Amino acid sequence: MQPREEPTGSGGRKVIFDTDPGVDDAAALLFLNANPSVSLLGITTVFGNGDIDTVTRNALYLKKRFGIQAPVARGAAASLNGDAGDPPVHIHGQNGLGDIPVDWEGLPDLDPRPAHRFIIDTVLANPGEITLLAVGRMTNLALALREAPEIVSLVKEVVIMGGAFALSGLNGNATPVAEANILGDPLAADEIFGAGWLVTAIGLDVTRQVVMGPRELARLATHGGEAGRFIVETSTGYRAFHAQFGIDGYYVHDSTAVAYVIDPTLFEVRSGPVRVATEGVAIGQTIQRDWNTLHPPGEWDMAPDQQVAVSVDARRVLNMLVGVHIPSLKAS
């Protein structure tokens, strides 16, 4: 899996990647950057898998090590309500990259703008062209929306890795009903789903169907070049965490959202208004109204229809990610 050599923004689908690296976020960034159909215009960081200093440092490290040309902008350190929570170091390690040895010297400079301002400026400069791909808390997107609500009509689409829509029973991973990215800032998530742009949620209902197992990891290690070996190395602890639940490998959460951006035909989605519980025992729960079921008038009626992934071709997603069908992901 080799870094792309063409200049950022030279062609293809224009993407801003909003992220909190994070083992799985790092892999998603490398898959995204390697795909020839994507022009990565920026990386914006948000608290989550580590505090904002850690995840921003990790983004700069990935930029340096893998020759990523997109600028990095530091984002929100806490939710809209001022909560940051404790990073899940038992999953991603103290350094957020599986605690592998890392040389932090000589990191590139940050973009001078805060992440939400970077998002606003980039959208305004590329009307109708930007995909916002958010795989962490949606705080940066909400801040951008609050400061410049006009971007709603100028963004091509918003794709998020987040949510648990109970397609096969309660399936949260942070609480019985809530997924971690949504629970980390439920108010921001509710604002994003309630805005008039197109949002597609790639939630736990589909990401838990995509498992990076020993065969895929072996292929990455053998044929994925430096980036593939990095993904395998950083995921050692991530695999150990999943092994506690009988999983031989690990769930591919963030990279499944990358796969949607690259090829939406790998997914089936359904449409309907989405709301997020912002308080109470079910805080962070994501609920989509089913228009085929009659309900009295309520809080969903004025919300826009958004898309939720309900099925995925898991094998084709894995093939995409390990480079079977995309030449640029294979070793040269």
Second form
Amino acid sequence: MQPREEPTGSGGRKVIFDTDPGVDDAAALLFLNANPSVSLLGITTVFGNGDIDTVTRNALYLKKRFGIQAPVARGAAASLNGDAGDPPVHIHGQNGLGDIPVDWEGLPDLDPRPAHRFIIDTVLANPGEITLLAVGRMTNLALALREAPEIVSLVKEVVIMGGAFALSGLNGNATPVAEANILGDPLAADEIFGAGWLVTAIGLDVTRQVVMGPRELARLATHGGEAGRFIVETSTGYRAFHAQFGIDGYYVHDSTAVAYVIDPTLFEVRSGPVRVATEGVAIGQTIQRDWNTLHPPGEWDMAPDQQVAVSVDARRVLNMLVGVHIPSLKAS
Ligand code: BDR
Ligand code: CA
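With the form predicted alone already on screen, would you show the form predicted together with beta-D-ribofuranose (BDR)?
Below: every chain and molecule of the assembly, starting with the one above.
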């Protein structure tokens, strides 16, 4: 195994953050990194909100600017089927960081391993301890699973931001039924849900209830230090995108998954097998089997139970996230 840098933080939760920064990914990384209960062991990148060069450069930039100790490993440039799609520059900007001016000089080196190998090595070195927190396409996790299926029993848990389960009538954001991270690599997502580890999906059903509004953003800008100002600065275009839909602020997708890792009691989850449509008009749709309904025997019977978040205490999630940068406001 390659030598690696010391992890960030000394907390008990050992986390690998798999991400496509991305405006909301960048904020999620800063919230995660600042939380004292977390030891961030690595940042792995995946195509999505930008191409793989863009999101990897952004991860390295965040590492440098905010003194994050965890290594960065570059991941998949395309889905398991070889599709990369067009980055959503209308949401995250051409540079993936809301098009704020960025000094790209002097970026740190990458970990020499591809992301999926980094994941495997780190899980093997920390059996039973690692939380895989994936807030982009699930391609790196699927590649790790395919190369080293034994990690299934060695990972503590997998938490993803992904999916749309139509729990409150709302559904997909990339198609009428599909959420973007799942649609970007539906096959990878189906393999992740189908493996015998514990997956918790923090999907649009709950992330659309957590809105970072003007009040939280003003607090971050005024009292949140450099990280708080950066989160506000990068989110200008992201807010404008949400404003088109009448939202004053923005949906806290990736950071809500961070909040679950730190305090799962802020959520209610439902258990049952989850499958992903991998072709056809509903490609990318996530469906959880309801054990209370009887069906004839079929493929679903073989799928393991996984967890889907069905409700969230949005106010406490926001207080936790904002409070990590502004401790004096934590309890408000
Ligand atoms: C997800 O898609 C991306 O745009 C966000 O970063 C988030 O991970 C929401 O559907
Ligand atoms: Ca993301």
